[in-house]
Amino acid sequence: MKKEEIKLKLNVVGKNIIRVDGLSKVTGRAVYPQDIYMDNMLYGKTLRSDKPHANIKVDISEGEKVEGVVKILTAKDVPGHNYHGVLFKDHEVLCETRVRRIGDPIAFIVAETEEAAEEAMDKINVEYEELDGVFDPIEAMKKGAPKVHEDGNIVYHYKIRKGNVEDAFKECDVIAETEYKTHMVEHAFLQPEAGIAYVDDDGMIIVVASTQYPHFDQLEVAEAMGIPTEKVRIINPAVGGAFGGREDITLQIHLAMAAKATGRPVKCTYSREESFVAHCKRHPMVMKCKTGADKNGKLLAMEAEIVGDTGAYASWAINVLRKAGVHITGPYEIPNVKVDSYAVYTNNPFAGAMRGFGATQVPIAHEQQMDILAEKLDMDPMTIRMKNMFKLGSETATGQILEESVPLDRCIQEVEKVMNFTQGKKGGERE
């Protein structure tokens, strides 16, 4: 079939399609989890750690005495496995003897009113034995650093080896060698986490929560509850933004446990402050880059080390740091490449999925490297990019041959036209 014939059959690409959920959202008719109320409903609140690393002992006796409190759940109440996690099961549903970050969940209070749950939360006694923490991923990699988890702080090490960088750097006329850092970023989606759970007449646990992975949620709720997945149903109502921040479990298991333990619907809505400490963040990264080119601006070699701070839990760290390692060379042909990319535990807030999965941090490094090389060569920054950019047939640092969708040259040319126009030059003319 010819490309022209394929194009005629496209129903969505290139067309202005009305979003099926657009009208309900702009008119306020969309139903989000916090909009849902059920008869005989209870309210849940999560008690969270205010220490980044400590052994704990929990006494809920005073909280249980608060009028209106129906149940306070702790680690001993988890009926199945007291763990969850998208790749590694390194989170506890409710922390039993140790917390590893500020915001770790310790107890889940279920009460007739939100006010009663909050009062009980204040009366629960958590005895902290503070432990040495580690908050710098570089320090966390060193021998003797406090361990966040028993198996060590290095979660993952990704390598790329192509050609011979040592010999190639000897042939370079200019070299840029710099360290770059990116910071942690919060998703700040409009709708904080909220949900409601109940047990239906057939004994199935129903959890209604805005999520990005209902199938993952179903599996993790089932494992924690110690029941088959077919006994758990996840309903995904309107989602008020996510951007990766709803890929990890937050309140889903807590709600399922509470509904099963009380036999009544249980609802929980996070405040903005709790949302900040509950869900993952974008990985902060430290990137050390050494890039070399010949006198004509042709790239010859690149060596990079990337250290990503995944905080107290792994989440998607393997995927994120692998992609960072793949993309640190940028959209450029470099014949000799050496990359070491690490994901590292610390006692910071945990990092996970956020738009771009590691590909968003590294351009800060590889594009600045190109500008430094251009300046050293007294070369236009667009010219050095045009000399080295991927084209059809290019080979990446991982050995992939690019056979389609390589439009960077056209993109740069269009940007240059606009830049030249705004500067009063003839479009397309490079000085």
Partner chain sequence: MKEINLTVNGKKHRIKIDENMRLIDLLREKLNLLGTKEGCGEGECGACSIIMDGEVVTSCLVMAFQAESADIITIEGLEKEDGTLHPIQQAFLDEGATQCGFCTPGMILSAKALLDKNPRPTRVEIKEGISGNLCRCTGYNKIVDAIEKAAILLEKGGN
The other form holds:
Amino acid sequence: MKKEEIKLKLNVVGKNIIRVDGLSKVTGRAVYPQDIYMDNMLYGKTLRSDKPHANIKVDISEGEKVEGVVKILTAKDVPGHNYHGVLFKDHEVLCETRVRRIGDPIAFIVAETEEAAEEAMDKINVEYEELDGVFDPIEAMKKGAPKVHEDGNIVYHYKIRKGNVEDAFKECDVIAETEYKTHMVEHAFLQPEAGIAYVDDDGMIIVVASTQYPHFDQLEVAEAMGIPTEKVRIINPAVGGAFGGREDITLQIHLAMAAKATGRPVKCTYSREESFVAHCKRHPMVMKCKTGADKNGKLLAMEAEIVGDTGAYASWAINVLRKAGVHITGPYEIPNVKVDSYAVYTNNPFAGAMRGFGATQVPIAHEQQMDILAEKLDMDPMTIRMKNMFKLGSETATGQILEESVPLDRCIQEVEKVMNFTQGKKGGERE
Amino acid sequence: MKEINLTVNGKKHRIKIDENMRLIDLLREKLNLLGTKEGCGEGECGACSIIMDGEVVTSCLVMAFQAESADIITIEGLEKEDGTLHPIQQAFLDEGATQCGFCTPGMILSAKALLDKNPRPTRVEIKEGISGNLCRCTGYNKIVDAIEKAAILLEKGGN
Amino acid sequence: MKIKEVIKAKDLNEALLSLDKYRDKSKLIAGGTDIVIDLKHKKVLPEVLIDISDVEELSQIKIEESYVEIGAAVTFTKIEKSKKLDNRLKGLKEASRLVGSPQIRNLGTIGGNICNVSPAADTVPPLLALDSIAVVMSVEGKREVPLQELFLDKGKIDLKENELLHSIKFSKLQKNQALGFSKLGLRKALAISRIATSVCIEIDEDNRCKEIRIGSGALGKYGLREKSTEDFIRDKILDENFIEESARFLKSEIEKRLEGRSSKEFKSEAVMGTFKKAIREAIQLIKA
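Would you generate the structure of this protein in the form predicted in complex with its partner chain, following the form predicted alone above?
All chains and molecules follow, beginning with the one already shown.
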């Protein structure tokens, strides 16, 4: 079929389509979990660690005396496995003897009102025996650093070896060697986590929560509850933004446990502050880069070490640090590449998925490397990029041949039309 | 408990409120107007924006008892009874100015408060008008487009 | 929150009587933009809330023969949009316009801005530069006190348990006087001031500075006057060179004040920019 013919047959592609949920959203009728109110409903609140690394002893007796409190759940109330996690099961549903970060959940209070739950939260006694923590991923990699989990702090090491960088650097006329650091970033999706759970007439546990992975949630809830997955249903209502921050479990298992334990619907809505504490962050990264080029600006070698701070839990650290490793060369052909990318545990807030998934941090490094090289060569920043960029047929550092659609040159030329980088470099007027 | 009188979306109410209640709690829990969203509880995000006596305010920063005798418009008050959308809602829908939707009701009410006072705002004025409303999906351009379009629709004689 | 009684005062008398009755058990609320958050976080635990936002007498801007009086419950929006306040007071209008967001400006009041004694309160530097007088009232009567003297410490205002801030008064500006303002925030909206500077000047035909008052925000525990810089500038001709020189003088003053603070380097440099903007604006307003 010719392009025009295909176009005629398409109902959606190339057309301006009104979103299916658009009407419910512009009228305010879209239902997010916080908008669900059920008869006979209870409210849940999470007691969280305020220490980054400590052994704990929990005494809930004073909290249980608060009027209106129906149930206080702790680690011993988890019916199945007291763990969850997207790759490694390194989170506890409720921490039993140890907390590894500020914000680790310790108890889940279920009460007739939010006020009663809050009051009970203040009365639960958590005895902390503080442990040495580690807050710098570079320190955490060293021998003798406090261990966040039993198997050591290095979660993952990803390597790329292509050509021979040592020999290639000897051929380079210019070398840029720089260390870059990026910080933690919060998703701040506009709808804070909320959910409601209940047990239906057939004994099925229903969890209504805004989530990115209802099918993963089902598995995690079932494992923690010690029941088959077909006894758990996850309902995903309107999701008020996620950006990766709703990939890990937050309140789903707590709610399921509470509904099962009380036989009543239980609702939980995080405040903005709790939302910040509860879910993952973007991985802060330390990126040491050495990039070399010949006198014509042709890249010959790159060596990079990336250390990603995944905080107290692995979440998607492996995928994120692999992606960072793959993308650290930027969209440039480099014949000799050596990359070592690590994911490291610390007692910081845990890091996971966030928009770009490891590909967002690295341009800060590889693009500044290009600018530094351009400056050393007295070349404008556009020309050095045009000389080295991926095009059709290029081979990436991981050996992938780019076989179709690599229109980066066109993109840069369009940008140049507006920005006049080359003119600017020569001292001309920028738009 | 205290009893207050107020008008919401043209309807008069006499309601018993708890002294500790905020206006957003009154709207959501007493009047079941769930289109008003709570995103931060500190007046930073604007998701709970409503129009009170003609001015856009964050309902998380108003105590319920302060709304005595107030005239309030929430997102539920914009549609006509026959279900016809308000021109601003229609423009948001047509321009794809809604993504996750959590900011949308507040954004639309800020737009309404702006257009009620300034029927043909510039893009800069529109941006100022919605500067108290965060969109984290970052669809700001489409939102500004929608408000521009709504101004035209309103001028042509919407409601 | 455990509030037992709420009072929506209909007039000043009711507000004053309620305040006198409940004293430290009560808190005043007007715009609510700060106190509602404090209530949520249990930072304040009043049993009684007294709403003064609808008290007519506190919600007016009055232009008298020799002075301007702004009620404590006047909102930022009302100041920003007020036609009564002429353009020579642009610095005050601008400070009001740059508070928070439209929603916050529609609620928040100038009295709240003053009484919270935040170092970054936006309208305080222009009010200080205007040499404002605070009018304080209780059932016992009225007292007037220079605004600066109300500030005891960060978050602490010199009001008795049964007193409220009634209004702010300042002399009307003459033809050769004007008020400028400049604020540095981290973004355009909803930004707390990192630095704010307001300058009120009087100049003669030769550009000689007859009088100057400089109000600073976020450069101390609360809003402050920069008196030594004022003395440095007074009676000098305000040409560009001298403005630059004055900015450097102010910089050295701020360096001294912020000694040992991590913000010293940034703020002492940045204040030169806000100062120059504010004083140039004031000069322009006079010449316009």
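By rigid core we mean the largest C-alpha set that fits within 1.5 Å across both forms. None of these values were measured; they are calculated from a predicted model. Positions refer to the first chain, counted from 1.
Problem set entry | Residue shift check between the two forms, rigid core fit, residue 15 Cα at least 2 Å | Comparing forms between the two forms, the residue 15 CA shifts at least 2 Å.
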